[in-house]
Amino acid sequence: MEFMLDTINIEKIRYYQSILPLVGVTSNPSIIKKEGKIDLFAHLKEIKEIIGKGSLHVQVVGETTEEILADAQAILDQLGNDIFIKVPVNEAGLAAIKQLKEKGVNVTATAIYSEMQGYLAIAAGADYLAPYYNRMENLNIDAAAIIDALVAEIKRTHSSSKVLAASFKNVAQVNQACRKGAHSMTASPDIFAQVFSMPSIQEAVTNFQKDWEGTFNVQNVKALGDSEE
């Protein structure tokens, strides 16, 4: 499983980059809006520096194929050809994905709510497919079944596409996406925080520390070594 962070908050990215085995950062216009009025490309360049070899996924905002292609080129011109261009899978977007892949551009097909959207994106050569897990659940769509079907299609066609599961409300949804074979996931910092917020985790750490100190009267292994010199 590849883990990506769904935010452009610099502080959060720096923090989780030091903790998690991150392979990339994803964004969309709604996420960008949360950061307020920023120098967008300067901000994204800073993120690229932080994540190093990790992938950065940036979404177009145009609605026609021509507008999408123009947006994509502007993003590539500013940030480099290693950027993944996020394109919604509708008629205009699918046409743009085809053209972008013909030029060798990295593409993340997004706003996927159905198997057929995913099948079309796979056939068009998208590098990543981003099905919206929680949004599908809210529409009474079986998100786990969609992911299962897309993973099966990728395997059946020997495609290089990967399922990048997105739009999570809780860790349970992430676990289910993983069980269904998603190759990657992207989640907000809040989701990753949930992973470590279980009180039992800290309780175990605290109890181990107390037992260690009660046995050796030192706080860590290094201190034990120093005391024996």
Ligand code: G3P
Contents of the next structure:
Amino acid sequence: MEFMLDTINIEKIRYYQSILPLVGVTSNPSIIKKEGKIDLFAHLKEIKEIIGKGSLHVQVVGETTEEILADAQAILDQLGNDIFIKVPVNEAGLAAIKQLKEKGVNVTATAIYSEMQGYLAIAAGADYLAPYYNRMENLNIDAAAIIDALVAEIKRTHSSSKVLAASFKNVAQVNQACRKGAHSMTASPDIFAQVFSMPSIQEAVTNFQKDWEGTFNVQNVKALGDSEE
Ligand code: G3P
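Would you mind giving the form predicted in complex with this ligand, to go alongside the form predicted on its own above?
Starting with the chain above, the whole complex follows.
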């Protein structure tokens, strides 16, 4: 599973970049809004520097195909040709995805709520497909089944598209997406924090440390090594 962070908060990206095996950072206009009216391109350039070889996914906001393509070009001009352009899969967006892929642009097809949107994005050559897990569940759509079907279609057609499961509100949803074969996931820092917040984890670490100290009367393995030199 590839792990990505769904935020443009610099502090959180720095923090989790040092902890997680991150392969990218994803964003959308609502995520950008959380940071306020920032100097967007300077901010995104800083994120690119922090994540190095990781991928940065930036979304268009234009409504027509022409507007989407113009947004995509502006993003590529400002941030470089290695950016993944996020395009919602509606009619205008799918038309734009086809044209972007003909030009060799990296594309993340987003706002996927149905199998058919995903099948079309795969056929159009999108590099990543972002099905919205929690939003689908809120609509009583079986998000796990959608991911299962998209993964099967990718396999069946020998496509190089990857399912980038998104829109998670808890770790159980991530686990389910992983079990269904999602190649990648993106989630807010809160979801990753949830993974490690189980009290039993720290309790186990503390007890191991106590047992070590109780046995050797030094704090850690290094201290024991130093004392035996
Ligand atoms: O990346 C898009 C996805 O994160 C949307 O998530 O939380 O707005 O449903 P959310």
